[in-house]
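So this first bit is one chain, no partners, the form predicted alone, shown in structure tokens.
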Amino acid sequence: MSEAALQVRGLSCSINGVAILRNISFSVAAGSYVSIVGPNGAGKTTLLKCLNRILNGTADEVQIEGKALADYAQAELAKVMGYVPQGGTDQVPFLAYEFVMMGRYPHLSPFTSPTATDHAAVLQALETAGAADLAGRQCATLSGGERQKILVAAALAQEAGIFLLDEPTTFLDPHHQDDVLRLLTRLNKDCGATIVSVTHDINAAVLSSDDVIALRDGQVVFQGPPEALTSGTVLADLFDQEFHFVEHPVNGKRLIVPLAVR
């Protein structure tokens, strides 16, 4: 895993005046797990809306795949990085499969209906994301974690090996959460894929991750493998609060656990 991925040189980002991400220099390793983490307000939704275009910030050098991000037409980004957002498809006015259909859209013309590669790509995506069975279900009645596996479906559609999630389990119950980071540690483990996560669960961030990325107050204040989060004083500095933990009972790792109320 030593050829990146991603590589971010001095990247800064203001909205409406106000700076977001200030001077942040990382590196992700092909084929990693990578976690962002911090506290509200850091700057980590912006980091990845930043890395996907969605927003333009101004860098000495970001390179995807080793080539500078200015020099990919947006379809062609397309098909090397996919993006998760946070929030779902309940407002969305199609069923599943046609929404998966949608992430396809680097490798269509807007002249031509979808071919039979195309609806391949749809399939086998659904099937990846353990969601086939929700392909003709409209999005808008989906669970959360149903939903959250659309979302992904339509990512893996898109071909790509590098995927950027802003809260993949946001809001959803325990199960749901551990479908959906099963399938997360699935793609990068046995596909291959390089995956970058903004989380604010340190414990997933922790089990899941080869490497973690902390910000504060839209710096990075923090990369190494997760032992080192939970080591010292680095989750009290960057949250501003102490810490309790305890031992992983299968795997030892050191974990946190909620501060005693009464």
Contents of the next structure:
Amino acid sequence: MSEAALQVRGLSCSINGVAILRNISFSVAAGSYVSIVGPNGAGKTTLLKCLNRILNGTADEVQIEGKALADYAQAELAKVMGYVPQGGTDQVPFLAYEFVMMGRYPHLSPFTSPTATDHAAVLQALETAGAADLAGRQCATLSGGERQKILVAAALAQEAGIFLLDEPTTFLDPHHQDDVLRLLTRLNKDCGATIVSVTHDINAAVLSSDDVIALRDGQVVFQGPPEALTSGTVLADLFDQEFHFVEHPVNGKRLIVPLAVR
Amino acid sequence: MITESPNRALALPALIIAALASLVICPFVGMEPIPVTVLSDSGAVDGALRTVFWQIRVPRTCIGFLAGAGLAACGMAFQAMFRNALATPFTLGVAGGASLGAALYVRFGLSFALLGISGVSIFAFLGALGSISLVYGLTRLRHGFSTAALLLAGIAVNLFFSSLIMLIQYTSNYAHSFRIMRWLMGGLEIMGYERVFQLMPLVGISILVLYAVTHELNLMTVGEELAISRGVDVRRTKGILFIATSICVGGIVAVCGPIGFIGLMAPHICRLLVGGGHRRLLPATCLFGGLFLIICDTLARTAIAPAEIPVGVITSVLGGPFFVWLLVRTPAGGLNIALR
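Same protein, different state: after the form predicted alone, show the form predicted together with its partner chain.
Full assembly next; the chain just shown is listed first.
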């Protein structure tokens, strides 16, 4: 837990002249599970995209596994960091298996076909993601929960040590939410993966993370253990709203409950 | 490992056989059928027919195959790059640019050649390069220039160019005007192998380059952001694709004129045959494009013999209804690439 998987200092990013991220600094310990929370428009997705170089921000320092982000070739970066975007494989004209194989891209060379190693990695990824039975399906025919598993499997096939996930549970029913959260926890605990997950689900963040980062208006307003997030006025300040809290019946963690609106 | 449906596995070998067969058979078919004995040196076939076969039919079949394969491959690359079923070099204004170049050359009565390449070809090539550069410039203009906007821009550019061509035609004399119109219809009328040898490296190298980026094309079909996160250097890949397709399409249009529809249609049909993976789709598309164009050309030569129909007319007349039939027949989304 000592070495930092991600070390970010003074990261800013503008899109079409609008400042989305403003001077953000934080670090993520290797092997930890970090949730990023915050109101809509706070810059959570933009932050993930900057770490991935989908967007280009400016920063004093961004280090991924101890090496400056700028020094990575894109394919090299994909070997240390996988990304699970928000939804959207509905337009993909490939079998689930083929889609997951695309996660092997950084390991493939231009003129060669996937090797036995690649096929083994894809099967392993599908297995781990609990999606082995989906391999032969067309991506376009998958349900939301199945799609999410395939997206995770594709990132797994990259064999990266860091996972960036953008709202992996947002459109899922409770059962599939649990599936995905359990999968991420298992990756974190059993495989030693570093998980950085953007989520709107405060309770999931509290229950699954080692550490929570809260963004608001493109700035880090909180980083600390989940217990600190749900004590004091952190959440109220973050969302401009009062919350009710209850104790989790099993582990005693403080969770939020919805307001009684009528 | 996932095994695919036997139909998909068989499609590529079937296309290879069909392409080889048509390459061999088509030169014998024409206004004057040529017996197979032309291949032997025995003198059974008279000299004129022999010349027709070796100096006209065979090179013409070769150039047809090259042009069809190249146009189809570039159409496929554009559809993947822009994630759009309608994006091809032609729909984005290349044909218009090339045609304008050719029209200008004819209108102003220019007559020159450079390194054995005719002036009209050079002007058309420059026109094609100009319009692809324009498209490329538009995509680089600002972050997130949408594909829909790009297609609209392509339509606008095409309309603008065709109005200019009409203006040029209107102000031309009768002979110039007819020459321009004939050029616009596209054709494969060549003599000897000079043009074949000019075009072969352009098309061959471009297709090889496309083959080197098939993994990238797959990922770009899925989405640019996902492609980046999987390690694709998207800017570099797009640059490579634009250069390869400009050279390929520019060269083909310069030699054969704007032969429409193949770049749009061949990739779609082949997606149905072999699936969306570009490692398989690229060779299938090339074979189908080449095959389709030489068959169209054979029809063009024979349908109203002794006269000839411009091959561009045939590709559209045959291709258009067939493609519509395919669209209607295939369930929604079956063409496997976004229509947006």
